[in-house]
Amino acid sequence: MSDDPQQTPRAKDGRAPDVFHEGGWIPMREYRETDEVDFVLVGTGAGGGTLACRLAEAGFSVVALDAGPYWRPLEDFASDEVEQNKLYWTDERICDGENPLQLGSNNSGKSVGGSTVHFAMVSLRFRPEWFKARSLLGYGADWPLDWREMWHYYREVEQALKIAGPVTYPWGPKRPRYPYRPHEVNAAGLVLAKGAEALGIDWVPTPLATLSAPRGNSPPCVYRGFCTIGCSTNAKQSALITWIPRAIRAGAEIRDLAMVGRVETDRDGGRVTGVRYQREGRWRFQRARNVVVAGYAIETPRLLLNSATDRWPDGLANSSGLVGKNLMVQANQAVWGTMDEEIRWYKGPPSLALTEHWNYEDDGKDFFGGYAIMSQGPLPALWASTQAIDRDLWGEALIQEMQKYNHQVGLKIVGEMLPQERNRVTLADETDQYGLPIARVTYSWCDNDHRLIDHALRSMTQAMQAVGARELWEQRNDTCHLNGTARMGDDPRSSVVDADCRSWDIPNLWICDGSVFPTVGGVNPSLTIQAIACRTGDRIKALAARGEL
């Protein structure tokens, strides 16, 4: 039997890969497809993987499906950027709009553990006011959640992942110190630190989901710098090595290489009955009392739309007409330059220092929302493609530019783009390898997005000039992180799910991933997705105890 994880499922026959030991296995409970499990989850990333753990540990029977492979990081991951493209969701999608999105490595994953397998590990809390952005700040939409409750779950996830961060954090309400000490700031991070100090604003070592000290079978980070192409030492605390093993120990079953094509409903369409999925060359059906869709901001609406019925001709959970709408990415613009001294920015995680000044400071803004500025450390192949695509450098000009690699520096933002119904995911006429309509992703920036980006580029340029960087140039068109398309809310007319991530239309259909975000804030979303998943697990447990599932 082939051991190619992209061709042959690994999680089967009562066992799953032991991600901590080469060639090892751990026992895994298996359910029959005719068993009506309590929950079947579609996707095992920050939302689905976390919730699968939470539900299994609460005593529910759980089957979690993922379209991607089940990787063994110690064996399958190479220090090679091209080889590691296997981690990304690169299935065909159609992108249009005034600002078509670049999809793949920077915003979606295809593997057990989802995009947390290759995320940059930046783990930041939302500013409290963002949960009521419409009421308190005058833009976007309010979340149906209280920031103080989210603060509790943020702390729980930070403890679960052993986030390494500063002793004190200068922005927002006071919080306990992070579980692990901060990572030492590299030369690229010190450029940000010196630039921030020159501008009179605070900075901190970046809170990261990679270990600064040993933890169980995981070693501390050795600063190889290959974080965003898959950590081969298991220092990165991805869902693959944190939530998923816990879920399996608690009795959950994981099915890799399992592409879900449809959520099925009963005869009158009032309840879902399970999911139809393809694995090992044939379509199968798993019965379930509840279905959780956690495929992220493109695959989640695509699945709901592909599951249309006579009762729900516009797709499941879509009585509001908002499934697929209000897609949001985050601004990811940069200012790059060259330093006289050697930097070697690839040493360590990609961002080891940041400032959230413009997330919390509202005076002097001509835009709604905010952004964080982070130090950068792109790997050589990514940096070469950035030069070719954004600066049209080829041949000898590209070679000469790449010779400066160890002296180059950059600052980059994660910035808040506003929700717009015109930014959406719909179904195209074309079909994929499973015969399913593929996603059409339409995106256009609004005037506020442009103003935020212009402000951020000016701020970063001033910081870079203050530290003596020369040959400065702007990268204006990059984006990152996908959110929205199935927003949560208090009103079924203007949202897809309630605060518990439960569909307004079908009571045993849930959505738990970044697609439920009403707004995106100016920080990486992974910590918030996991916090929401923990809260949803607790709410489901409470609902079950009252007989309300």
Second form
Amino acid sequence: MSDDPQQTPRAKDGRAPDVFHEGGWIPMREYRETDEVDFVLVGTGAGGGTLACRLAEAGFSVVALDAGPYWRPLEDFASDEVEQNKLYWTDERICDGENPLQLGSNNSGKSVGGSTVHFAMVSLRFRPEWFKARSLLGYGADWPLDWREMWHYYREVEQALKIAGPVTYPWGPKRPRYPYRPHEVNAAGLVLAKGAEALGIDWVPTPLATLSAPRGNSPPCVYRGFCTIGCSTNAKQSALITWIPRAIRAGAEIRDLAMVGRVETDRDGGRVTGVRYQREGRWRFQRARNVVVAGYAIETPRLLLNSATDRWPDGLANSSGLVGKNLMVQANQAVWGTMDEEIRWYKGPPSLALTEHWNYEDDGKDFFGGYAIMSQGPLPALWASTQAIDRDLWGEALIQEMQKYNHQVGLKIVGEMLPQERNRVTLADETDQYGLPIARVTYSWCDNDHRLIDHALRSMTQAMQAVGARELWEQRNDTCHLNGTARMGDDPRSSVVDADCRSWDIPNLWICDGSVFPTVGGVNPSLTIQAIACRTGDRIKALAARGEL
Amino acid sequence: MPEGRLDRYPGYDVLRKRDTPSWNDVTRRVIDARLAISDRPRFLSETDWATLQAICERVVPQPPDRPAIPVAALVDDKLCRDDGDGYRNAKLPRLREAWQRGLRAIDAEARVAHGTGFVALDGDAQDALLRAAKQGDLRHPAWEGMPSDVFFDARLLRDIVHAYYSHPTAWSEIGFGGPASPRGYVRMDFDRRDRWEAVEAKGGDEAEVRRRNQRVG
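Form predicted in complex with the partner chain structure, per the form predicted alone context:
Starting with the chain above, the whole complex follows.
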């Protein structure tokens, strides 16, 4: 039988891959499709993987489906940009608008563990005020969550992933020290540090979800630098090697290569009954008392829209008309340059140092929102194509410029973009290999986005000049991460789910991933997605205890 | 031109690390397969292939004193596998269709402007035509509405440059450490290298650097 995890499911017949041993297996409970399980989850990334664990540990029966393969990193992950394209969601999507997005490797995962298999591991908390952005800061929308409660869950996730970070954090309310010591900062990160010091602002070694000391079956990070194409040593604390093995130990079943095409409802459309999904070439149906959609901000609205019925002609959970709207990426602009010293930025995680100064400092801004600046370390093929496209460099000029690879440095932001209803996910006329309509993703920057970007490029240019970087150039056209499209709120007319990630329209339909963000802030979203999933798990447990599920 | 190219890492060959702890089994399998790709088309027609080869020579010119990276074959291999990006600009057709249409349109533009195919043009004329594509100035019916600038950035440059820099020869050329699992790296500070990283020539020290690079592994 084929052991190609992209062709043949691995998690079946009562066992799942042991991610810590080549060729290894762990026992896994299996449910029948006719069993009405308590929860079926669609997606196993930062949202679905985390929630599957929390629900299983709370004693619920759980089946979690993922469209992607179930990897064993030690035997499956190469140090190679082309090969590792297999980690990304590469099914077709159409991008338009004034600023069409780049998806794929940039921000979309298709694996058990989702995008956490290839994320850059940057694990940051939101600034407290962002949870009340409308009331306190005057833009976007308020979250129905309190920052103090979220900080409790941030702490829980940081402990669960043994985040390596600094002893003290210079921005925001006091927080406890990170569970593991910070990583050594590479030369690319030291450039950021020197730049920040020259500007008189704080910086820290980035809090990262890769180990700085051994933990269980995971070794400490060896600084191989291929983090964004998958960690082949298991130092990275992805959902694949943290939440999911825990979920299976607690009795959850994971089904890999299982593409969900439709959430089914009962006759009057008042409740969902399970999901229709394709696995091993056949359409199947899994019954469930509750369905959690956790496919991230494109696949989640796509599935809800593709599940339209006579009762819900505009798609499920969409009486507000907001499913698919308010898609938010984050600004990801950079300033690059060349140093006399050898930098060799391919060593170590790509962002070992950062400053959140402009997330917390509001003086002197002519825009809403904030941004974090991080050091960078792009691999050669990505870096060369970035320079070719954004600097119009090709021919001998490109070859010569690439000779400077080991001397090049850069600073890049993760910046807040504002929610806009015109930025959205809709269904296109084309269909995919499963016969399902594909997503059309429409994106245009607003004036505020442009002002934030201009401000960030100025600050980064100052920092780069201060450290003596030469031949500076600005990369304007890049974005990262995906959020919004099913926002949470207090009012069914202006949100899709409530604070518990429960849809307003159908009480046993839940959404738990980055889709629920009303605003995105200026930090990478994964820690917040996992914190929301932990909170949702606790809330479901409490609701069940009161008979309110 | 390529003959005068500066060689910052004389004698460095990333493939010398193949059997060290910097390469795991799956990396060896993947790179061996890439190195075995022969320099002929499996997906494109002979005419389109010839145009693609000529474009690759302009986008990533190669020196005559080493075996060439089969860039066109690597792009053709991507087309053969239909290995898409996971998204496409709404103005472009799918991967294979975009490449076939783009190559034929560039060739058709050459015939209109010069009375001969792209392959037969001299380098300067080829560059001028590619620059016109980059500017979005090309409108031959063979484009069938696909904007030449979007094709140039999103497909032509991206795929060709990506292919070149996915080859070990290019990694050696820029002094990249290459595959690094499970060994990784130890020395991370400015101007520090592990003994399994390339030594950079600073000028006048090429012979010594070449000797040192031949021991990197």
